[in-house]
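Below sits a lone chain in structure tokens, taken as the form predicted alone.
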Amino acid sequence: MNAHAFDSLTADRLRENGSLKWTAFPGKIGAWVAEMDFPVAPPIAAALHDAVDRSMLGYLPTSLVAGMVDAYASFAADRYAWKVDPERVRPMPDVLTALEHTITHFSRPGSPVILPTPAYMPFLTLPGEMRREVIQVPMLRDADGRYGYDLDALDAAFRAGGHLLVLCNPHNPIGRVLEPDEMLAVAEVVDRHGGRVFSDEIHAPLVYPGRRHVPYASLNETTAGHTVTATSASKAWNLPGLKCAQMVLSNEADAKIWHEVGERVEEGASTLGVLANRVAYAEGRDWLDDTIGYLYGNVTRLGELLDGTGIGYRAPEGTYLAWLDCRGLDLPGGADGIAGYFREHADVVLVDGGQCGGAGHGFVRLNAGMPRPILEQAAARMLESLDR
């Protein structure tokens, strides 16, 4: 594989940069928090420097919001063939805030939230903070390690009183990019029960060759009618600290409700975050394509390093998250699970699969969005720790 500028980033430099990912566990390789280690795209950096130079740090202006929603609508049309009304693309601080308000305003009061697992960790805890039960629906896994939805179990979850399904595509932590046919099958179950869907598509721009992201709400009038979509430039362009996301309302009824309740929530999106998201969607596509190529090299290389080691691995179809099957290693779990073992014995910090729901026990999530030499070092340390 050819050398890339990202290869020159060192662990010491990343620690000096001061991110949580690299400073929370001194001296260890940070492969846990879902953010990349790469420098910001030049057009975004230039726009942010200009904004600071002009002291553009006041409350969020409507003109900036208009620019961002137009940029997202154009990006969605070009990348996903999804034509959305810019007026129905609303600024949010982050995807979790969008989920919170979707539960509050678009799901049946007091109803359980249905969550396919393994899942992004806060999806398991946020509903409980809102006094909502979570019904975990373990995903099915075929002989090749590819996950899919258990339609019978989804049906049972709706029959048990669940109303809002949290759908994640591309799926964190397992890296699946859902195909239209399987989403239509899910939609049939949702529609049969009069349910709703919160579609987390924050990783949507990060899809690898051979796969294509299709927004769930774009499938047909039925999915548009029962879906609230949340996305952001924060993962694909590495901007999570700037606090900006987009909530896409794909039907008139939801748009009407949001017009009445959403103003205060939208004010939580930061001025610089909205600016950075606009520039990412409008001017950051070349950087994105180059970064996807680098990440694809990383997840491919990881497969080479883990082949025949006893750690099961199926390369993600999207995201930069690697889901590693360690069930055959007979490692001591302890209070922090298998991730605790690798943190202690390999100095690599991962997310333990048990934090992703019952279906995640025995797995770990590794963030491959790092310089390739560091990724290779992380894998080597993990494998060396197994020989002790």
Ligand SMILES: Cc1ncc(COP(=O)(O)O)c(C=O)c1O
Given for the second form:
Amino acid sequence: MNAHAFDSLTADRLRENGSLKWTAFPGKIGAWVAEMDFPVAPPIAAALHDAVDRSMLGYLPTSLVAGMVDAYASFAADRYAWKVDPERVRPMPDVLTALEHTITHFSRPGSPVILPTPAYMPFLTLPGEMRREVIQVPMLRDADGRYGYDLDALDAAFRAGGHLLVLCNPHNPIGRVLEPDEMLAVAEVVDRHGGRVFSDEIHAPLVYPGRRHVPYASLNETTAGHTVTATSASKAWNLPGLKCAQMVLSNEADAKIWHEVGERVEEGASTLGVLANRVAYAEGRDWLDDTIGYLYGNVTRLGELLDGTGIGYRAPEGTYLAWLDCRGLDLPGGADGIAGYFREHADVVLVDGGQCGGAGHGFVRLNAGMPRPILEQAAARMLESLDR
Ligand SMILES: Cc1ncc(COP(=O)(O)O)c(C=O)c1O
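Can you swap the form predicted alone for the form predicted together with the named molecule?
In what comes next, the whole complex appears, and the chain from above leads the way.
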């Protein structure tokens, strides 16, 4: 299905298909959880059908893992100019599992986790489940609504005992794609304190024209030496239910530790997920480029629809997530915040920025990975609800 065909998917059809996004809140437009509404890329669908026909549903074969890590290494070389040793690309069930094991094996025992905010919601809660404190470091926001790191505050967080910094690039929920200079400035702070970085690059394939994804660990030997990178085909090709991600180890010391502790975790990646990730990286590039074009049309259209409405919006540089500044709207609060208002009065389900840390209050996250006519309807309903 080419990008234009995405337009014809209706809300009824999406509900019938039964995704979490469209069924958890019956009758409403699902624009919350980060999954896209589009049909799976044809080469991936064909490979999955074929695997089922051949009853390839057993434990994960080594040859399949080898194919997947090779496909990722080629993709990283072609798209990011990052040469990784395929042996150091490890299968994982998902990116959050990679974070959990990075905290356990690669950060100082008991040390707080440093988290720039706004942040992807589970980053705020997962460390606590592991009895680790989170030090939130609010990001700076310029007059145009573009976010950047507060280097002094990051420095203070390390001085307060933090050891592992969680970076997210491209960033959920704010949509930033980091530039090398900004990352080098962060790296200097990390290195000064002997810190570690978990670089979540799950949205890496999804960057818009004029932007380029540069993996943090690819910058230089220092960043390679202090970073664990996690990524997956799951966002860009919409495969999160298949449970497969990649953890990239960029130094010998980490690879040695992981070799001793990682086997059982790696077995959590599913056979079909590893297959689908391999096919995505190797054969899904045309579909990806078409889809990026469509998503770019969506995030651009959203800007036209919100212009002059009082909802602040700066189009994302990557990801299909739109971060909407509603602080000027004077909406009634409530337990669910502003997202609760739009859910009740516009029948549009969003993520409330308050779930993204203290720096997210007054914002909502809208998932624009949907057919454009539905996106237009969602925006129209949100704006109408403000006129009541
Ligand atoms: C930045 C980011 N990291 C991690 C995840 C979760 O990924 P996984 O399902 O692989 O744990 C998401 C999902 O939305 C995400 O946006």
